[in-house]
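As structure tokens, one chain now follows by itself in the form predicted alone.
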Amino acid sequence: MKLEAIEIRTVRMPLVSPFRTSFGVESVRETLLVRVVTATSEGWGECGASEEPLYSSEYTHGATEVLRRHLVPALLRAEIRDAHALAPALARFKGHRLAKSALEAAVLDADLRAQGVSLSHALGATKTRVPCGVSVGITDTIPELIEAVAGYLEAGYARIKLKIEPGWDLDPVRAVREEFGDIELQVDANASYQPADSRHLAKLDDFELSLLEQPFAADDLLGHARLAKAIATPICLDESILSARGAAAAIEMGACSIINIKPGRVGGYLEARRVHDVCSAHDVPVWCGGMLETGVGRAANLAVAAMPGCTMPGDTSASDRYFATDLTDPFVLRDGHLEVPTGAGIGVTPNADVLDEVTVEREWITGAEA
């Protein structure tokens, strides 16, 4: 395929109501689109990163950056048949898994949508809907967090995940339970817990968790594997699987018994059914989480969370979670569940006049240039 021009968006749109997890408080939803233009046809792709470095070392600016000096002058001097041949083709350059995932994504999309072919489809996709949960941020107090969980569970969602962190989880973790009682009910500690806190941790075997995520370091697979042994509740990986090779030696060592997996933070769509698959491989469920995309990500993500080995609701939330007007036409959730797009690439393609509203600022970057 021929790529012509690729174009680079910040867009910075209000959030629904601000998110907080232990990396700090997000209000205003600022991320990166990419747009790839081909001589029959076009893509979307969206980056995960945040306006800091605190999920991830990437963050908007810095994989604006990335991108405009490096990946994308590369990639049309490299003239790829595919998007199969983008991870080769950028392999030189360290690092950078959120801006290579945008750049495959819009790359992906447009030769998708070239063939007639939706994502779901390439990535052999089994279902047409999915199963979705929802991700509640720390609130100020346990009752403002019960209201929170009562307004998703009456929406429909089928699964409640808490953010926590020290200080703020047996509590909250108990009053949800007793209110709720037998939900699908699991947390995600955002790696704010150390070893050390592995005799606190185990408490939470009272709440007859599905899953307890990412306690500790990326890094700290070892620590993750010893406390896999300590308790009850299954340990899933988010922020330590970068790769499929990355979740097999988790899968390994025994650090885990489930993946989330993030297409962006393992690189892409094409990476994130190789992590599917080794999971399949050794029956390790897997779910499709959330980096507070817009439609072009959750469209994308949806392809992901429809796959067979995605056994668990993810963090594919409705449009309205997080945005009063999302960058597409929204997602709406109907009996827990999201309908999977079905058109051709990742199926969807952003309302021109709302891009234009929250775009702050963006550039083209042509074959001539590279």
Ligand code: OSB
Contents of the next structure:
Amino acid sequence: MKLEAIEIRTVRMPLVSPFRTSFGVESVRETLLVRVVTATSEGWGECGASEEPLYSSEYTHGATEVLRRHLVPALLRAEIRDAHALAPALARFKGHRLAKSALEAAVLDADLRAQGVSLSHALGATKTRVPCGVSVGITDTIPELIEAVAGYLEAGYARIKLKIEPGWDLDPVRAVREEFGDIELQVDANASYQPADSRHLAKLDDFELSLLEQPFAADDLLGHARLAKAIATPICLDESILSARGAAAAIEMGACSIINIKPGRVGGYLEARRVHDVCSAHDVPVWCGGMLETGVGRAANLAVAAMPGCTMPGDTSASDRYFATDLTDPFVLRDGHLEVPTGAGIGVTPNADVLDEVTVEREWITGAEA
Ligand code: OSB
Ligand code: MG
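Just the form predicted alone so far, so send over the form predicted together with this ligand.
Below is the entire complex, every chain and molecule, led by the chain shown above.
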């Protein structure tokens, strides 16, 4: 495939409500979109990075910089045959998985659109609609949390994930369990605990949670393995899993029994499929995580959520959970499910007017400059 030009756009979109986690509050989603233009088609990818490097070391301006200075010029010079050749062509550049994923997603979208094949088909997805969960941020008070959860349950979400941190764990979880009874409930600590907190975390066993996500630091696989032996609640890893090889190691060590797949975190949708396959081979359930994506990233994530090993509802929530106006036609929750796009590529295209309105920076890079 001949890549003619690549556009990088920084967008800023207000969230409908501030999203608070143990590492900070996000009120505006600042991220970047990549558009790839070929002789016969065009493709879009979204970057999971945010304004500040709080979830991982990547952040929007850093991702823009590594794309413009290193990844895009190298890709244009590499003259790759298809999207599968992108990761090998960029492998000498260490890290920057969120940035690489956005670029690969755009190339994959362009490639699949040219072939008239949907991303879900290309990934071997088997579902046409997927049950959706919602990730509920930390609130100032428990009544505010109860109100937020009540709204999401009323909207039909199939499971609730509560963000926790030291000082915001047992009481809010107990309150939600008591108020709403037998709902599917899980918690995400975003690496905010220490192994010394293990006895405290074991008290979560009282609440029959589906899982405890990423209690310890990303590089503490041993700590997670020890905790998994000490508590009944299944451990799920997010930040720790950066590749299919890493997933295999974490599973073999007993560091987790469930994995949250975020395509950006593992460097792209093709590696996400490999993580899925490793997990399926070990009977480890997976689910598709989220990074507060616009409709562009959400469409692609729905293809991941539709893969056969994704047996738990993911963080692929409807457009109105995030934005008043999405970049694409809105994804609407029906009966707790979102439909998996069936069109070629990711199956959606950003609305040009909305996109221009939220764009704060844009640049084109062509083969000539590379
Ligand atoms: O840990 O899963 C996480 C959002 C940003 C960064 C990390 C995480 C999250 C979420 C939100 O939990 C998931 C979503 O709805 O996109
Ligand atoms: Mg998480």
